[in-house]
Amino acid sequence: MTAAMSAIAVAGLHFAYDGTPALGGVSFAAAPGSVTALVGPNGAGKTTLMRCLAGLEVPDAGTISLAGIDVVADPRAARARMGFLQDFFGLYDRLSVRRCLDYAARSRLVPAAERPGRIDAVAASLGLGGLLDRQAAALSRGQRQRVAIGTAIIHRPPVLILDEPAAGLDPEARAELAVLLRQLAADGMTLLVSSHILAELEDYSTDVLMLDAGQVIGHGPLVQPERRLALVLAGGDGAAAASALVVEAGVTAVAAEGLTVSFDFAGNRAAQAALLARLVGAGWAIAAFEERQGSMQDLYLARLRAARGAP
């Protein structure tokens, strides 16, 4: 993808706090309506990524394209094209939720003809419509962060930047952020989301970019081109079926566990029928056969691991 295919284009990205390294030379891009999943643990330089995306930070080496507009050329112009939410963000508590929400439009420069229904608008989509006039204090978690994820939006931004936009809420409203971000997504907003809450990340993420040290250890989209299965055995030898099973066509990377064998099938439906079929008529007592998904977090382990060297 290059970068003018790109809502997002980082390249050779190198950003240092007093000489110690934050972030070593990373490159990415996201393409329009997608939503990036940003992970990795404490310290990986996720927060310094997003701010440098910002424009709140300025980075030593590299370049950074937002919407086709470059960051550290013109990052006001950039700044007009994004919203972006930090993990603290704050609320103006004695004001109402119209009231923070008409302060967010004037401060991105939106018409004053357009501001009252571009309030109604953002509060309809964040099922904020019955509590307009209420302050913003009386609120609780869930609808605070969904008033701060409207004064983010409420200038129509193609790219929005959400830092663990999930951190503190709980099981219902973590929900209906998800439904929340898919929706913005469809709507054609590009989104790059930092949580480490990866299950959750999972729900509504087209992609993933792994940091570790301030490097990219791994960045792609979050499919999986072949398919996890597993069969249990009633009896007999693992290690013999899954000797058995690596010369089947589409079958990979097979591991034994027990009576447990797992392997990647490259296959569709219709062979995987097929390969169950010609298992049981050789005599294999098969007591389940199932698809087994894997997680953004085996996956993030996976490279982690890898990354660092580990078995």
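Here the rigid core means the biggest group of C-alpha atoms that line up within 1.5 Å when the two forms are laid on top of each other. Note that the structure is predicted; figures quoted are calculated from it, not measured. Residue numbers count along the first chain shown, from 1. Compared with the form predicted together with the partner chain:
- Once both forms are overlaid on the rigid core, the distance between the two CA positions of Leu38 between these two forms is under 2 angstroms.
- After superposing the rigid core, the C-alpha of Ala29 moves by less than 2 Å between these two forms.
- Ser65 shows a C-alpha shift below 2 Å between these two forms [criterion: core-superposed Cα displacement of 2 Å].
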Contents of the next structure:
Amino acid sequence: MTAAMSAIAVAGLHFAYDGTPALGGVSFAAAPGSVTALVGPNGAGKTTLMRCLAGLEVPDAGTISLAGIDVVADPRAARARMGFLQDFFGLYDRLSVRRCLDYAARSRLVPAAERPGRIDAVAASLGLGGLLDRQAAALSRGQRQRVAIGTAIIHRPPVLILDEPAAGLDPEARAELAVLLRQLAADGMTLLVSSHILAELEDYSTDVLMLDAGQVIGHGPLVQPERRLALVLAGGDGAAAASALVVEAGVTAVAAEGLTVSFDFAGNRAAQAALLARLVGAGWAIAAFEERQGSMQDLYLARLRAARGAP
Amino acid sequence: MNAELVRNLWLEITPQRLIAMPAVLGLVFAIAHVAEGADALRTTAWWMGLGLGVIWGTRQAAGAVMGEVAARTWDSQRASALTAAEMTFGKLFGATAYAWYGVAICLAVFLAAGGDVARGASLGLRVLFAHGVALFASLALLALGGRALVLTSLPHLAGILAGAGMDDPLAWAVEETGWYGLGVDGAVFALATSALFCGWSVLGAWRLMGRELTVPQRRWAWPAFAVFVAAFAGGFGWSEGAVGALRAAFLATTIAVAAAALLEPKSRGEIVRLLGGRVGDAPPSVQALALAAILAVLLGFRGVAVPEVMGSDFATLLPVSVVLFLARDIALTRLVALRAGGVRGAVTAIVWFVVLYAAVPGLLGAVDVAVLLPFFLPVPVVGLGAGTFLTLGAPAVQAVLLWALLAGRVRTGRAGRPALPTTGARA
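Got the form predicted alone; could you also share the form predicted together with the partner chain?
First the chain shown before, then all remaining chains and molecules of the complex.
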């Protein structure tokens, strides 16, 4: 993917906090409409990377392009095309929600004639319709989070950068946030989202970018060409069953553990159903047949161990 | 309309507050008028305006940015598409809008009670200067690494001092010295000077705001200000001829160097690039030092050639010695900042300077070994002789050593830190 085709394009990014390196040559690109999960341990450089993307820090070297705009050379134009919500954010507590959104729209160059409509639309999409005339100080944590997200998207930026957007939210609010982020991506917005809760990121991300010690240790789409399946036998010999499974088409990496036999399967759902029918037809006493997806967490931990040279 | 100004007006100007200000001021003016008469009304209006503008308004200006930092809204503002000018003017006139409302009422009463228009204008300029200095100082502290809300008190104090008014001392000085022999009226000069420095304070705040917003900008403002300060100060020495003007300009420039050395943000990358020959990236202190060096050469070497004409310590190699000490001090502040950055580093550097410039020389004087003084103070020497070597050599050696130490530290990093990339860097 070329930089011109990418909604986010970063090349050779170096940043140091007064001599202490935080990013050491980070490069990646995100396609328009993608949702990239930014993951890594504490101190990996996730927040620094996001702050550089938002034009809040000037890199020591490297280039950053957002929606085709060079962030360092023209930060104002880039910011007009970008929404940014950091993990610790504030709202103007003495202003109403409507004025918080209005100020965000004004300061991100939304034309005056469009502002009232944008405020209503964002409020509706975030479930803030009934709160528009309430002071920000009177809102709950989840409501404040939604208002903050509203300020980041009111100018309909092509790129949205969210640092730990689910932090402090209750399970219901987290689920609503996931729905919202999927909707924004479906509308064509490119998202870069960091979180320590990988299961949530997995819900809505299309790509993953892994950082450790300021370096990219993994980047790519979250696709799973092979699924891990497992059958649990009601009786018999698991090892013998494993040997029999190896000859089936699309089956690899077979392992038996007691009466449980797990394997990777490359076929689609219909092939999976056909396999199950064949095994039952062959007289296998199958008590359970389940899919065990390789999680982003597994992938992340494997990459992290590899990057650190751990077994 | 400026979004930041609008937001501040939403916060500052409410119907209740619009009524409260004239009600309270009206009560105060009524008491003054009834008790003391029209003259007291005029005086009260002027002082109330000064108090509202310089004490309260300056507090608002000082907190315009620091308050955002404390409320965690500053980065959100920085990530907006507002320009540095919009942000500067929005905060300068928005955060202080209610104070200006009170000042406007006071000025109206002052003029209606027969107050002098020039004095009224002076009040307005003082208030604006105080606000400009407070906003500038808060941004300077932010750039230095100050994040604590308590730091609002320092810009507030700076603003109050700026608003305390230099009209009378300036008028006196210009009438005593003439200013480049122009024979300007003292009051007019003071008013014009206030307007000029107002402009510089706002310009400075705008430039620092641009830095906060990471807007690429050409570095012309500080060199221009340093030259302006030197030229402005030079006028007060003109009564002693060109050398007097040079001397005054040199003194003002050295103060600018010292202030910049303490207050400028200190990054390793900046020094690496400077040592790499990128003179355009030189920190403000080094830029001002270059101007001081030019003035020192003009003063010092002319002094050596014709000392009897100059008849002063300044007509010697003393200015060159001062420049060398300043070069050492810039390196020292940077070295201190490597260990303790931000405001703590500046305070630590001040402690070092008190020790080097006051405590140790005092001790040497007390034990009667004044021969070592040239290692700690710029010592006057007239003409070329043995003392010249020590006067110039002692600070020169210290400057070279400290800059070499600094270069080593920033290039290799401390405690095993890897060196910064030196190519493609942007500041």
